[in-house]
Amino acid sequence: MSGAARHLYVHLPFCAHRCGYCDFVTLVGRRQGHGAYVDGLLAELELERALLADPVETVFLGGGTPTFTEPAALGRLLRALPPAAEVTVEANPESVTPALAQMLREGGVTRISLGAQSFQPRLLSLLERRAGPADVRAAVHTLRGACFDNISLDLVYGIPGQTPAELARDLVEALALEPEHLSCYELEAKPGTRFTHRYGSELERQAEALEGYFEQVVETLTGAGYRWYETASFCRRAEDAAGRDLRARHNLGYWLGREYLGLGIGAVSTVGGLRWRNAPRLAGYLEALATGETPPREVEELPALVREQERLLLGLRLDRGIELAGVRGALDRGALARLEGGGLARISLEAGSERLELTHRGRFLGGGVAAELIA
């Protein structure tokens, strides 16, 4: 397994507040423990460093709210991580200050993923978000002032009571900030969250409108010149002023079935035919690493067929699809013929290699079409 993982994920679980719809591994507050947690992350990195390729291609700091992490601890972490061509940090708008932006730049961060979610105060209040529209705008301007030229905005649609007009205004507001990248997610409130308990019936009613919202997002953003390169992801086209490919390279690693290493509580790794998930309990994580032991985790083997099935499902999220040669064992040829006949999937030839991809219409049906193709 040595040197296989080109992508590194680092989980920073701390948040100022836990939103009602969130089911991620998060911890509220605990600023006095941020330094000890970074110690744990760096100890785990040393234990697993041999699994990383040299050089690493991408590093992604997710959460939680990574930018809520105590600045000295966050800066120390950034300085200790391996350099990479793309280093992304997730941020909530209210946490972005000029000092923080400068520290991120000096720490080698190249890309910021900013959690806007909406620009409508009513919807932000319902989502329990602390940042308002002015905070989002201020955060983008602050990051631009620190010379960040790769900013992604997250938006959510399907919020209870949201109207198509409100979604349209959100998209207009987001485009006005000229982000290099946009991620637009259907609101998914998991069972057991406060949000589902409170708004479950409204979410069920809203579900009927989600397909229309999805089409509205795609039509608006592609009409504005963005590339719909993945089911929920849009980027400026490569013909931007710098001629860059502005797709999220770290997430592309997941969608293309590449190997990756995850550090921190709740983090997942997939390397060498194995997948493991660190337990979410902070005390157990720190206790193990303080004694040089591997943190508690669940490990599963990934047979070759399972890996092919995952590559097929994830690869079909992309506009360019996936090379057919790598997924033949997972593919139902009869289903492919039916879907080709129905105008939902196709095989194309690129540089002598066959590629399987969904058509424009097939992409709106997404996971349902991809699932039919699994043998």
Second form
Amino acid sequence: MSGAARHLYVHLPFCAHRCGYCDFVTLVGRRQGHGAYVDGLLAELELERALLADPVETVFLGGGTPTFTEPAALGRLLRALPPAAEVTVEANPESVTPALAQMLREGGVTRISLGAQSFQPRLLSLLERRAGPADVRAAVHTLRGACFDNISLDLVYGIPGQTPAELARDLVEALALEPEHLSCYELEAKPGTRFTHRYGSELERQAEALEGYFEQVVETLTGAGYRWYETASFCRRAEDAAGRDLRARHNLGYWLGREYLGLGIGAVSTVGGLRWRNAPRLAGYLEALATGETPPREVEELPALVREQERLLLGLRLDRGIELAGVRGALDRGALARLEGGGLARISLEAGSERLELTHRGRFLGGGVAAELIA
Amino acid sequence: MPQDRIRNFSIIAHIDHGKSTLADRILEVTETVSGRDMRAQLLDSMDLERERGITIKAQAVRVQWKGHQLNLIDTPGHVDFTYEVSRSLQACEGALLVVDAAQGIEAQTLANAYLAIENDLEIVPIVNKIDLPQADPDGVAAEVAELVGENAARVVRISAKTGEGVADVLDAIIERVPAPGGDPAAPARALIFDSSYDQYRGVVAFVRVVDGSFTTREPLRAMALGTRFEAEEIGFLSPTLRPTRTISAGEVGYVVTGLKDVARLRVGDTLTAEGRPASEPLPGYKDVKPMVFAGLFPTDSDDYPNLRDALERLKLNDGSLFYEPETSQALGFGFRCGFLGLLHMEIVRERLEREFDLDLLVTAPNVAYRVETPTGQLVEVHNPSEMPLEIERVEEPYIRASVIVPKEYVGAVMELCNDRRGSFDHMEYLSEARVLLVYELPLAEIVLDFYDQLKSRTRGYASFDYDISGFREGALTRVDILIAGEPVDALSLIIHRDGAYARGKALVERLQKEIPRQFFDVPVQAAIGSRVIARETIKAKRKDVLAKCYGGDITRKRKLLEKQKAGKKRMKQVGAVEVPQEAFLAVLNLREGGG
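With the form predicted on its own done, generate the form predicted in complex with its partner chain in the same format.
To see the whole picture, the full complex is given below, headed by that same chain.
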């Protein structure tokens, strides 16, 4: 019997170097340990396989730097994972070689998410990124050479000292590579990182100036024919892409409030009213799985109302919004009326069902608007 | 005790000039308490008083010296309690005027000395702290002698700390202070000069018997208020309660009334016996009215019932405290309180916070206004938001302020007083170096930060005292603050027309900084009636999103949103605008220097 989770996330924590702004679960070096970790992932997959739907719709390998994983171990993992319509791997530009591209292709990978971040050497070094602008361009060419037709670029803006002109140049450079998809994030000063320690107060000072950067990103990319389909995500329009829907299907699963299984240290799963996060320690993870136990986890119960609240806050990130029927219990109708009146939210009728979505301006204020709308 | 062997006296002094130390020493020298029982500054029974170096409530202690009965009546030492001081002085025939040998005469010394002179008291001038290295006993003695019109040789020089000269003070009291007059055979009359509340025995009145005598169990009546009760116990303090059967003309003592409400027995009223009542009360009774008003709001609205209970309990011991419930749209439920003055307000606030563990928001204080409407109606306004929009005329309380400063600061003080709408009355050189400046000033100009300004402009050298001198008409106007077009009650103020623009502008600018940006532009305005005199705009937020959100982030994002939501609950809704309480606090709270 198959389960309900149509989306599978696999965490590969290894990195050549930990960037100062990163707060993900990462491990630097330890190449000789990669094989053992993959063994652990596969053991966890076996333990949880009953939770997965058949077939699985999407697989996402995130990190860390998945492409930094020792190639034999990575190949073995790819071959053992269930096949899916969309298989995405995150990659750092400097790790992309023709051999790697070939191996990913053969391993069934359909989509690459490339961590470009910026094209300005000065800003890249401030972020402690090892790839230069040339590496990004070379990586895209290599992937195109290996027939990858779905490439996403990650860009970061709001880097300390970044000017609007530099952001404009980054966008031009990124568009020149004609990616199918772009994810653009404002740099977050996450508590506890080296980066926040060093630049936190500077980021606070430029907070107001940064408001314009978000507008600049949205205007430039939509002007270039991209669809702003999620708060921080853009894809080529279906009509420009031979009818293909180029939204990230895996991530859409999160934003639509679907169930997903996560494997690996620090990975999060949400299945059947429960959410659990594997503990971040490698040793504990491997020890448990070696003896056939589930790894140490933190489990959180998600009552129906909480799931509904989450569907609301996630669904409002999407340009098409969310079906009203699924979030009624979590919705503050008075707040909705106010926000409708203020031109920030609207109800639309589509195929006989009511949808709640944010207006263009409302989407720029989506966080605060969601806080209002949740009862 | 025969009347000619009784002496009733007070000690008057500026803060820290040694009044309480001298009182303690008198109790020791007369062996009223043994040194072992001596608690420093015995007469000041409240911690707070000891800390602030002031005495809030007067009490009376009887001591024996060389075959005489000496009654020491303690007086409150601050301007806000002038009326109580005057009642205490009325109960005496003499006063010890204590001046610090190093500091010389201060504004408060003067104010109290004048009060004593007005009450026809025999003044015994005393220079204290002669043991201090920086003391100038001769110079200060000359200053004091000049003030009271005495020969400098008659100024008693003492050190209350070491006890030197204290016996001379007691001798001087017997020699110079007249014995009390009054007719022991006439119908009984006693002046109530203080009262306190005991939770088991009710209101206890401290009295000076003027005529006749009072006996335990006798039915009594307070003549001005008409309150009737039975004297459950009569006695004197020495220094603890000593019950006795009778107190007679000239003596000082206490009466346990059993009354449960302090408001029914007022300082200044006259007690008489129901059995053979006096026809005329003693002169001088006044109904003291609060002059300074402020809103007291609990920071946590759940504390409202606790604040109400605390005020009720404070009121038991403080008949001059006034309060009534107030609802502010900005600050929620609280009380509008009336105080005799600023110090009284500070004392009440500190007691509420310290003794009752309350966290309070106190609005900027304002004074009482007398308003005449165009229809001829007269109203007293205690809250700017209640000021009628249509006004024929407004009167505000004025004070007569005495400031004593070293002469080099005269210019600075005059400038300050002129800035605050003061009018110069006169100036006196008290000595070559020290000057007394007398100004008439609106009380409203004093209640905000006058003390602080005076201190900083004179490097702390100025001493200041005032008396309410009456109400006068002023060009006053009500300024409202509007957020997104909605007036905010707690921020309305009454101000002189000349200062309205600057004050309105400052408030609006402050609010613009304190109120977080909203989804829409929010105008913040200051207005007189419908005329806007200042405006700022809080620009709308352009961006409020959580950058990215994937499977691992959802719980964290949800919690962030919940926190944001909880934060909104603490906000005060002014029309469509959410204003954090902190914003009001920043603008209103005295401690923040706002207002």
